[in-house]
Amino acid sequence: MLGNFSYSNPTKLYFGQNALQYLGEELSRYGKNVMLVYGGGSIKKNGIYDKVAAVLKRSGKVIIEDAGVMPNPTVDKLYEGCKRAREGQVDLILAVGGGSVCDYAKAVSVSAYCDEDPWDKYYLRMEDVSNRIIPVGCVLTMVGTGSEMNGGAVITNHKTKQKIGHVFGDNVFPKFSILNPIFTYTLPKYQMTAGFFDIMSHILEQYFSGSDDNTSDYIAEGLLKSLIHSSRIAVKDPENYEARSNIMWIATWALNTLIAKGKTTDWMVHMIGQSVGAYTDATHGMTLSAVSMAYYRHIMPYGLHKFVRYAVNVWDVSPDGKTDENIAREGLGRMEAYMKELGLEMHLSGLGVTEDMLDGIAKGSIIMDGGYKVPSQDEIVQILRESM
């Protein structure tokens, strides 16, 4: 049954390859002040950074720069962007880069002007913004989290081995997103491939969850189609721009929190990978493909009838004469498959956890209740010696 629910969704997309065209007029709304937000570098050596930053001053703002950006974004850095936000009286944050690079730019945005630790309020009591917010908007070059179009912002802390995301209201949404799927090319294949699993991996936290019956379900079952058959294009022609766009709009789609509605939502595969993320700083697309598989062998006893759907449906596997579970065995066997052709990382091992780490690792995994099966402490520790 499909669940009662509101729907709001306030960023505004600008998609293609001339989408960086309207980014003027966007900058017209807002003051002169502009901190532009970035990670490594990587922008100016690819000209993307100069790009955007000839449109800030042909739009006559005063640019105040935040880079180094990591791939996971540190409570020690969100301080000093908060600090660099106020001391700039900062009208915007623009942020030029993937999904870190957005996240981050939200949860300076909220944080600048709050009057408490952010991290003590946003990410440990989880409380909602009562103070002022510094509007963003983003430049996207690489494609997986959807935070082009959504509130989430996720931040480590490494003092205390937590990485947690806080999922703010629509307040905090991107006023603007441009989307280049050009701007994506550059990538390393490492990168591109975690990337295309983050989007993977958000649309199945959704899917399996909830009664069959579920309109979202059958949008989430063409997303992942279309992903499946474009990133395999996109592994061997990374310039391929069909299959880029096509993978760059599914990445938005997956997490704009459309197909969530009406549905309970799972999230333990993000909770158990961000965990496995504060201990190793490994890329977030690799930490949940490393344990993904042992994660929903797991639950499909639980949700088998959704197990066997998404065989059929999503890996056309042929149920003839076959049992339940062993055509959701087969569904799953096809995707383990798909994730080794594109290179992901099957082994926590590779990322650097070793067994000393996953008692720790358990208990930072904060436990959902919306799949279907709440899974223990001691199921989670088994989960991640499976993986490993």
Ligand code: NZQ
Given for the second form:
Amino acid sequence: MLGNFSYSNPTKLYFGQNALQYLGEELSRYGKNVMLVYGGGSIKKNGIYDKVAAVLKRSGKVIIEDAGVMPNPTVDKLYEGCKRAREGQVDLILAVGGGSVCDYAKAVSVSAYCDEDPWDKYYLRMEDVSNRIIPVGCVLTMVGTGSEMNGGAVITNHKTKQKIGHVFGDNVFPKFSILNPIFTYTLPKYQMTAGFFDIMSHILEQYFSGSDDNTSDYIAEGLLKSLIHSSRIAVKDPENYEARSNIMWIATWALNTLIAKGKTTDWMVHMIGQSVGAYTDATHGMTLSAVSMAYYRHIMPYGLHKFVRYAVNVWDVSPDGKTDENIAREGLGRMEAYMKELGLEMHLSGLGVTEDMLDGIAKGSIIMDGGYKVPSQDEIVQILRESM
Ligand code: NZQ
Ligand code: ZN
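Alongside the form predicted alone that was just displayed, please also present the structure of the form predicted together with 5,6-dihydroxy-NADP.
Below is the whole assembly, all chains and molecules, this chain first.
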């Protein structure tokens, strides 16, 4: 049952090869001080920085630079960004980068004028925002997280070994996002495929939950089929515009709240993956791929009907003459073969996880209760061990 809900997504998207031409128009809606946030320098090498800086200058903006946002942005970087945003009396934060840069921009936007420690308020106590929010705009250069059209902002605290996401409300979603698939061509293969699996994982976290006869499940299956098709083309031919543009669009719809409607949503693969990230600082999508097969094989008996549907509708498994369990297993087998074809990380040991970390990673995994089986701490240790 879909239940009762209201639906709106306030982010305005500009999509396609000419998307950046709308940046000037968007900038005209905000004051003159723009904090330009970016990562470790990929945008300087591939020319995106120059293109964006030229529009900012033409628009008469004062640019306050905030560079060096690391993959899996840290709480220390967040404190630094807040100070810079306040000192620069920033009117708009423009994030140019991947999910880390977009997430960080959102975290700074709600934290710069927060009277308390934002880590305590938003990440440990999960409280709502009660102070001024600086608007955020994005120019996306890496596809996967959906951060360009959602309220998520994941921050890592290396001291306490915690990686936690806060999903903020509509008022924190980017005001606009510019999505040019060509900007993603320079991604190294490892990052590109990690992003592909991040998308798949977002869809599965929502699909494998709640009641079954639901429009969201049909949308999810369509997104999955399109993703599988286009990603197979993109790994062989990374500059295939049709494949890369489809994937960019799928990523946005995979996590912009639409397909969560009517679903309880699981998110345990992400909770375990984030804890792995807190211990290893590994690439987000690869932390998910390394634990997914063990996780889904573990919960399969508790949601067998859905794993059968997944095998038949998404992986084209023929159900004829087979038991439900065999159909479901065959579907997961095809998923595993696809993941290997993409070259994803299938083992935690490949991400630097060692046996002595497993208990700590399990303890750091926030337990969610929307999936087919609420895992115990011991079950998470078992899943982690099977993922080594
Ligand atoms: O830092 P630079 O130099 O820009 O390099 C980045 C980074 O090293 C590079 N890159 C990005 N665009 C590029 C490029 N290299 C060449 N050409 C380009 N066009 O790619 C590397 C990874 O970037 P990052 O932004 O870290 O990746 P991603 O987009 O996967 O973001 C990961 C972060 O998002 C969080 C993750 O936990 C992680 O912290 N997530 C956010 C979510 C949300 N907001 O809803 C949901 C996700 O599940 C996820 O948790
Ligand atoms: Zn993710």
